[in-house]
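Here we start with a single chain on its own, the form predicted on its own, put down as structure tokens.
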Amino acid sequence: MNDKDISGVGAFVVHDSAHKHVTGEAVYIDDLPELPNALHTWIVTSIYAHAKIKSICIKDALNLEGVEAVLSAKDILGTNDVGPIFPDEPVLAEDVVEYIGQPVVIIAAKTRDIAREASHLVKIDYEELEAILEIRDALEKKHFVASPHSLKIGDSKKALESSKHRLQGEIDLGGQDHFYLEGQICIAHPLEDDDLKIYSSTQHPAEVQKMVARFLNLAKHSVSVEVRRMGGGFGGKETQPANIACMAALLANKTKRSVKLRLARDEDMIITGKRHDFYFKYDVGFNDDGEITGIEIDLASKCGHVADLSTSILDRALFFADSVYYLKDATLNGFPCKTNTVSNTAFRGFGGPQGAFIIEEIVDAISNKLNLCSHGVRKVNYYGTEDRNITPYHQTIEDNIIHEITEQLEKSSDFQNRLKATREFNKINKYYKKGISFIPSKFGVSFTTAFLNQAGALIHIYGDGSIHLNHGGTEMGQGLFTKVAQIVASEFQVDLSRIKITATTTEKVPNTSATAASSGTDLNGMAAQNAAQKLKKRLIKFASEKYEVDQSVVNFKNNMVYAGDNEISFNQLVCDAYHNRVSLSATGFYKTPKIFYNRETSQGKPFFYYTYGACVAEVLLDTLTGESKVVRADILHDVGASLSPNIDMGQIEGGFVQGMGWLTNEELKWDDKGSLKTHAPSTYKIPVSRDIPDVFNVEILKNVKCKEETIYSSKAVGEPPFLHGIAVWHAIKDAIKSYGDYKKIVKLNAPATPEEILKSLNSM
């Protein structure tokens, strides 16, 4: 390739749709042309957190001019359930409603305004029941969506009793709304033979296909699902779109007309699930150096009214509750609490950030108790490289590089000098206080449900040398399509511009897993490489025979193919192969090796490998208003051998900002009836441009490769950087500590809103 054409693995390329995002040319589902006579929808939802449905009257709504269908649970043709793990999640409530906002009736009309008007004419008679709204109430009543789960290693009880120091505590951690730019949306087109074409904004097309087919009592081959891109997902479009698609599909099936179901922002936030809130309680023993000698943690998650993915999310929170710290004698208990609120769901990190949050809180409490530097206490507890490397789930850590990352970031961020400067600043300033923290991270990569770790791909090479690429991953802005295309470009040694990136569809690659768990590139990149290598092998064999040379001397480079002394363009070789009846289409497949987890023994290897990183965050705190500002952040992050440095850098920066928002200004508030009060941009505050650190130093760790056989020795980058936001939380705590002359344990619930910060300051 010429320098200007280099666009394979490791090249600095732009996102394939970047120019379209900027100009507004990118086509999302709401931009698709509507078919003639297309219908629009509105959902009638529950006004109670818990109630019996005594009767539903739709007569007046159905008689409104322009209304074509008003349907409830009794109109469902198949199974009224979209539970991804447990069969407990009705699309439309039948006999009982279990949260405010739960869908009960769906309406299709000629316009959305008519459908909305009709919704006010639907009469539902309820009998209100007692509701459980808080984690602690559900925990006390043992009101769970599934059985609790525990991890155990060593003898925590004995270790705690013999520890020199011992400390107990508890803390509440709030949830988070996904707040993707594109809301939940689906278009369902009815076809002949009761087939359906579904356009869904989903991270999991195969799951939407499965649930729609089951909901309508159809075979999967009768339902095809397509998505070219999403305007953000963050986990909120892993299971939730199935509900939306089922409702649209039912209306389309009944009316035999195309149906669009698009949720407004308020509806979206009320109807769909969020990041799980957690309540933590811990008991920890430690020595004079702050080394943990025994620990027990209870992790109680707010699951909502049904399980959704809560058990897997809670498992991952348990798996992450060690972070980078060696816990020799530990018992970690997870409680999936059922509440009469919307069912919480996948969110970037999938429970991992919540687990990492609590162990960092505990380590910080230990350092406060002993009046030691928290950074020093953290390093004392680090996992080792040769020993001290067994996790609470009994996986041996074989790739630990947190010591090197810590040493490098300490130097590049000038951490020790800035720590001293922060202390000096606080001595001479009464109302403004500074805080600084150094938080390390470890992130296990793989779906913890083993069968999900598989992917497929499909590649066609056309007679003119152009390449068609399709795989089971979905593009939600993270750059997956670009990365996989770079992999294919590298395999064939051709320009990236030669490769057509096409929409994800169940018609081309079936039975795929969700694009989640930071495994999108790991899985789909490997599958695409597998398909490309099959085709390349065929072309090499053909070139070897045509030019009468050994296959070992056939090489691809710079859009050319070299067969011994023969030089031919890639295009010409493909054309010749076609005329000689060589197959130029191939499927690829990949499954992650080595991973397993025995839930009964709570032991196994749920993660293929780990990524590591660290963040130094510095904040300025106004003690009169409780407002905080991140003034500087330094991040060093491990992505293995980067496939696409530009895209990886964007993921690291974005992950940090979203993690920071979770722990500072993104607050979900329900009233005492279970009604969500923060369901719009006016009341729910995500980070904006002014919240970005004034100094933002982000570096990808250099000269490191994944020790496992991953795609081009790269590592996942979607979720791991989210953990860096925890550093902001601890920097705020550090600023508050100065208010008590660094001698008191800070009590601060998350998110650290100005109100929570003022409460904490007043308690010092």
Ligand code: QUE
Second form
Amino acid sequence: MNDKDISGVGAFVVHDSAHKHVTGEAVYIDDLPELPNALHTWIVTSIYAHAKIKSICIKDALNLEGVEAVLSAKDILGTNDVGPIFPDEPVLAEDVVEYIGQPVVIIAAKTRDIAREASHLVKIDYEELEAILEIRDALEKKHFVASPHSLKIGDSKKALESSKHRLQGEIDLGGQDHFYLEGQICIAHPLEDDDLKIYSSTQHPAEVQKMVARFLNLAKHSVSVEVRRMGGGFGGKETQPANIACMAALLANKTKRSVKLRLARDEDMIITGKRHDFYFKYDVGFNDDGEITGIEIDLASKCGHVADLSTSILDRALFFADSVYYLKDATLNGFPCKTNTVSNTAFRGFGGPQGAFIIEEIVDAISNKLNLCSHGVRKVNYYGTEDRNITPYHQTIEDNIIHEITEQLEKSSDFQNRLKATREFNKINKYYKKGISFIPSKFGVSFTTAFLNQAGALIHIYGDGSIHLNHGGTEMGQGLFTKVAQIVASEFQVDLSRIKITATTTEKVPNTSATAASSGTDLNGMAAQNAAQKLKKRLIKFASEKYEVDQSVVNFKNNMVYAGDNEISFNQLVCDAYHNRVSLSATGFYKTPKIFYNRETSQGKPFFYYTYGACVAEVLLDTLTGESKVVRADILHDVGASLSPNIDMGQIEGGFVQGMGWLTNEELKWDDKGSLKTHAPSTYKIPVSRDIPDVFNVEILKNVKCKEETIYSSKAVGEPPFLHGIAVWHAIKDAIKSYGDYKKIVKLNAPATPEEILKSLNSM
Ligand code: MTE
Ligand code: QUE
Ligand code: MOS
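Please show me the structure of the same protein in the form predicted in complex with this ligand, now that we have looked at it in the form predicted on its own.
Then the entire complex follows, led off by the chain already shown.
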């Protein structure tokens, strides 16, 4: 690659590891060479959803040949807590267990098989306690992991009372397993003075560092955490890796040997948290056009046994419960329910998809109640651009483009004609039914906890002109490393191949936030740009002095530097600068301006900007088996000025498919004791290549720029496209509605598995 235009910002480049992913050369943590005396592990977990631990006997396990350590909570040196917000989460259970699968004892042995065998020899005596397993049960008992939180605007009570029409409803929405291809894993190497080098499959190395240090009663500077890439994170590696790393670190510390902890798929699914299930209840008022005139929604989430990030996730569900619709008089209540199940956690969208889901349900129900076209009712409720633009958290929307997106997608997807065509199809087909939907979306970008919106970077230029790039973000397949490298390539106007993308480590950039909230590029891209600009300034100053020209006539272009009439290669300038003792290393920093949120008043500007999109989905439903297939999907999605169109396309396509899986085939089932029954691909069905729509038209909205000062006017892309999966859900509902002549409100709980669909059809 010699032309900068094919590798800088906006260029169609491929993911830096794309070829290595395919050939298998990409190095994941499990591929790192093991030390000769490394130990392997197994975890003994609770078999009760709620029980007192009366005694633990490890004698037989310890006596097994090859076993080196068997540890429980009493062996912990520091604080037995990895709660990211509230101090309520033990790594190893102490006196009580609170879900089936909770780690109680950890074992290190010569091989994983031996550790596993030893796990059967650990005897734990329990006294079973009453368990709360369902959201409704917890809600009724006011059993929460933290206080409920509400958003309020206007007077919903009065507005509901004076509304022309009124409708109440409730619905259950299931959770979702992350099903990252690489499971949770950690390698802990003990170093001198109790120091540790940790390789953790984590979206949040700084959090792993903090938690391991506290767990072992060490200062953070004694613990170094590194990750080159993950085989998918999707939010599941934001907080969960801390638990895994603490266990590996404790075993390494006690045995003074390198310890690898790699969860098997079943254990991964049983032990670690997932997307929150929700139960929703609403009361909505509206006029003859379907315009919402008052609304109250209760959103109750299944948090599991501890808080983890549940409060922030519930906040985001509340923030997204308006979607693109103007709710003038609204009360939105969030209840973080405590259940004796695994602690649910971050998952692409972070509660947002659940919030968007419920308002789409409500708008859909209104359209059926009034016998109006749901697309029309949606548009009647859209936020305005100049007015009707205040959200339930009192942020004014200043960048609304949903009207343009709607108009464009209606045309490009031929929506109105295809809507008619599905009706015709359904008239003449008895057992196969078609359904179509048009679902708009909006995604607020920023961590809603303001202090997290910061990032750092570190760039070295070596004497030969090659560039070493590091920042606080982590790579999980989303293409962050490629995008940030493109930004740096553009700053220096050099080929992308000159930039070495290096592993994320707490040693190079400290005190980082998780790579999350889709802000990876927004934050780290800005920090890297800041570092690059500092270096560039030094090089410009040096060139202007060397060639005796004004700094304003020093320009970088095409791997060259022009200083007035002088022309020199970037490499030569760097080499000269080095010999003239110019510092060629710089850190960069960025913090998002303007944002704040006051949780006491539930008001503020939690989001720097919004990104928008819309999806038209069409499904074919076999009403005899309940099976459905997406035959076509058209997506128009806003990423501002795209930094990397190929990578953005991948995010949009992947997000849609993952969102579709959430609402269709991915079903988590627990038995009445609280034991997860779907913990392997044999029983948990994620979408596969066959499930991708036969016709899949994905387009990035053209000629747009973010209105705020973002990196090269781009917008975040990681999570927002997940929302497009909601269109598939509504297309399925639309197909079911043909049974009630499009007048009845469909009763369907998510996910829409064939069983749920058959149940729904029977109720029509
Ligand atoms: N894409 C891939 N391929 N793998 C992932 O794990 N995680 C998603 C999204 N896209 C993910 C992904 C989630 S949950 C987030 S928050 C963003 O990527 C994080 O990366 P970004 O902030 O750099 O976009
Ligand atoms: C989106 C997110 C996160 C978030 C808020 C969002 C997230 C996250 C936290 C968070 C909040 C408070 C803490 C903390 C983390 O908030 O990923 O450690 O004390 O970790 O809107 O993705
Ligand atoms: Mo993504 S759920 O913010 O890791």
